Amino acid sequence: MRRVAKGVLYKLSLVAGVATLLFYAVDLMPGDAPCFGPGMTREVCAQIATNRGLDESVHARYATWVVGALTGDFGDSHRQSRPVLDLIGELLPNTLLLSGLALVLAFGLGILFGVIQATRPGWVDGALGTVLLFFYSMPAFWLALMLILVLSQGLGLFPAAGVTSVDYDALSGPGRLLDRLHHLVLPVAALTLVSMGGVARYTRDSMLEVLGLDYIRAARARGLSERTVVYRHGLRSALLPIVTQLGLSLPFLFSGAVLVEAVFGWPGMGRLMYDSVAARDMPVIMGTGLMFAVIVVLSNALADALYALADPRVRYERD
């Protein structure tokens, strides 16, 4: 019980530290937030700053924000004049859908390609490794732009932006589902292609290590098929480090979704943060930044829990 309490306190202090650093970093951003937009006079700017409490000291504003955050009030967006929590609640499902599909595909394909590389040495391993490294080395936003140029503007296969088509309301139920999936293809592909290379590399190295162990040679000596040896005995043990990477990959997917959502015009948390930074909308920046910090902490906790479930030795050591 004491170990659990210490872990919770550590994670809470980590979130608090990230929020504090983010608040003061945003305050140092250049520009005058109340005076964004044309036709803003000094008098109007001063009145807006007073109404929003921006004329107070940074420490006073930080204390006010902390009190509000602890009560669930993150303030109103300066740009949209709506509560920050309402904006997050409206757009977070879109980001979870995008990142969730990318996560499933990245790990599914990455594990598959990693096993193929480990069991097919030679030109197959080299060719797959080169292709995966090519995509892994690309920035997600640049790959997103290339997918738009080739598959959308060039071939006209997929829409370049948005969540649904103009005639979405006139479609039937299955038609609406297909339309949403059609709009998801390119952004999900951009996130998946840059993520699965790392998963494949981890799987390949882990599989090569496991396939050289004594119990694998004993399984082969007993006459078991190569498929049974690889997938039933080898892959199960090789997945232990991959389980840890599953939890740690969530923050990277969410951070990559920031620019990918901006490129594809996907209405999610990433695009909200991108637009808010450009407009210096501090309440939204703080709200989305805190949300991302919580996701990172929860992802690390998920990685620890999954590893403990996958490897009984970890549970025994903790007990």
The other form holds:
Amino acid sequence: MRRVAKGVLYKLSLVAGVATLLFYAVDLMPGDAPCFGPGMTREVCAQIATNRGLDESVHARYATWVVGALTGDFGDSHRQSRPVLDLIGELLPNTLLLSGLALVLAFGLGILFGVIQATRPGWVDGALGTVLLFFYSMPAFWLALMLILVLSQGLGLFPAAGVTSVDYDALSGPGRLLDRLHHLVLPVAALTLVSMGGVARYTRDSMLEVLGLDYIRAARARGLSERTVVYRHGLRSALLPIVTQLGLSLPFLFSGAVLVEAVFGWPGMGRLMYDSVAARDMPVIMGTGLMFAVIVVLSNALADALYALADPRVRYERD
Amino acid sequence: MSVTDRGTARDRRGGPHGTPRWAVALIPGLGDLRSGRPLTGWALLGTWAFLLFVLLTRSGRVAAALSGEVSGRGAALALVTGLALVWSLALYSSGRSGARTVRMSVPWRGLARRFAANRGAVLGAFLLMGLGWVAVLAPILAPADPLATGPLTDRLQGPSAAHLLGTDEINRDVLSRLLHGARVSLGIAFLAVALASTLGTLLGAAAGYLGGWLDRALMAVVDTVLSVPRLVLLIVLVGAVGRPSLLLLVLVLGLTQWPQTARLIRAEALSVRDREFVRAAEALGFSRTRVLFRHVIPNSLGPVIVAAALGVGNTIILEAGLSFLGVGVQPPHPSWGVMIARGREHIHTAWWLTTFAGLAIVLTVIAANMVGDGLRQGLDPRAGDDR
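The form predicted in complex with its partner chain is what I want next, because the block you gave corresponds to the form predicted alone; please supply it.
Okay, now the whole complex, with that chain kicking things off.
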């Protein structure tokens, strides 16, 4: 129990570390003066700076931000004059939908392809490996553009941008769902295709190792069907290292999502983050950065827990 | 470097069979090919043929660059020196009886053998080498100046004989920009990975071997940096500056990558720390620094090498992403990411802008990944036979 508490404390300190890193990094960068645009007199400018606390020292502002954050107040966006939490609450579901779907599909397909590669050595393994490496080596945003070029512009199959169509409000219930799914296809496909190669490779290597073990031979000797041997006996223990991979691949997926969101004009956290950096919108940068960190740390913790759950050898012993 | 020493003893002593000595002396790599070292042979022969071809077909350009009339003096010098080196190596080694043998310690020899047996890895290594030469020789190879704009009235030309890959939105030659883009993309990626590998190796190995507060502090930093998606961290760091220089990009990409290397080598150093040879070195009274550099680091390097090869591909993709968002390489520098971003605005009318720049990235990253895979399998003795 004490070990779990220690772990939680460490994860919390990581999030705090990220907050400190981001705050001082952004502050170090030049160009935070809000003094351009029409009607910007010296006085207005000075007033804005005072309002944003820019006349205080970095440390004072950091302290103010920490106190606010601890009480659940992340400040207002400079650009939109709305609470940061509202903005995040509005856009986070879009990003989670996109990344979540891509994560599930990438792992589902990746594991499937990995098992196929491991059980069919020879040309199937080689051909699949080559195709997967090809997609794995692509920038997600370029693949997204190519998908738009061929499937959207060339064949007119899928919409190239946005979350919903223009006539979304006029659609019926099921029509709306279909419209949303229709818009999801290309961004999710781009993210999935790029990420599944890595999963497949891990699965293949892990499977090959497991399938060479004695207990698999024993299972075969007992006359079990190949299917049962591979999926019930083999895959179950081969999945262990892949569970860890699930937690670790989340930051990677978010990185891809930021770019794919930019390509598809997808209103998500990535775009929010990028726009706020361009506009030096400090509270939003901090809010979104922290949100990403929390998600990553949480998913790592989840991966640890799943690993402990799946593998009796690493279960937390009482101490 | 001799990678596959499969030549028989007779071959080595008596020289290559059935090939006149003058041919061996004049054509680099032939000797290696004849005495059963195909990798070294093809690498030398390929480099020699490629450089000679470039020199012969673009001799006017090389001469002009050497005399300083046109830009690209460095590239011309590299071409001439590279060719001279390869050739003199052939002359030198053909004059000696017996083949060159490079002595490698046992684990590295095994790695080299398994790597050479991996067709994909070898292909990737040759590809990467070729791309490296393309990057170095870009000013000589490019048919046009990558920054020179043509008349705007016929911009966005499709691929044709005059412009093999078409022209862009201000009528610059896309092929020339791609070749010069290789310089920017490969240069940034290799420098950033070199920085990250060096820093990560030193810090990670020190943390793993010495332990204590250094280890705890360092791992806290590593875990913190790895808790933020790297692209998000990069956008914040670079985006806040606005127009980053190439040097700043190298620094930022390198400084956000070393934690991964450090984590890998720390784990390795932790297991090496308790091995007999380290204990023995300590018992002999060698200083901790000496043990760290002479024993711990060399024996923990495996995963770092793999991570570096895979990191090159990864960094190229990241740099392209940053440039695509406008916070990476700044125009008019020809970077593949910038070209994709510009091409995106014209994707409806000029597909060649985005497509070719992306294919260049894919080709480079595939090559780096194949090399990384080969190294990974080569370092894992279970993956292949081990004599």
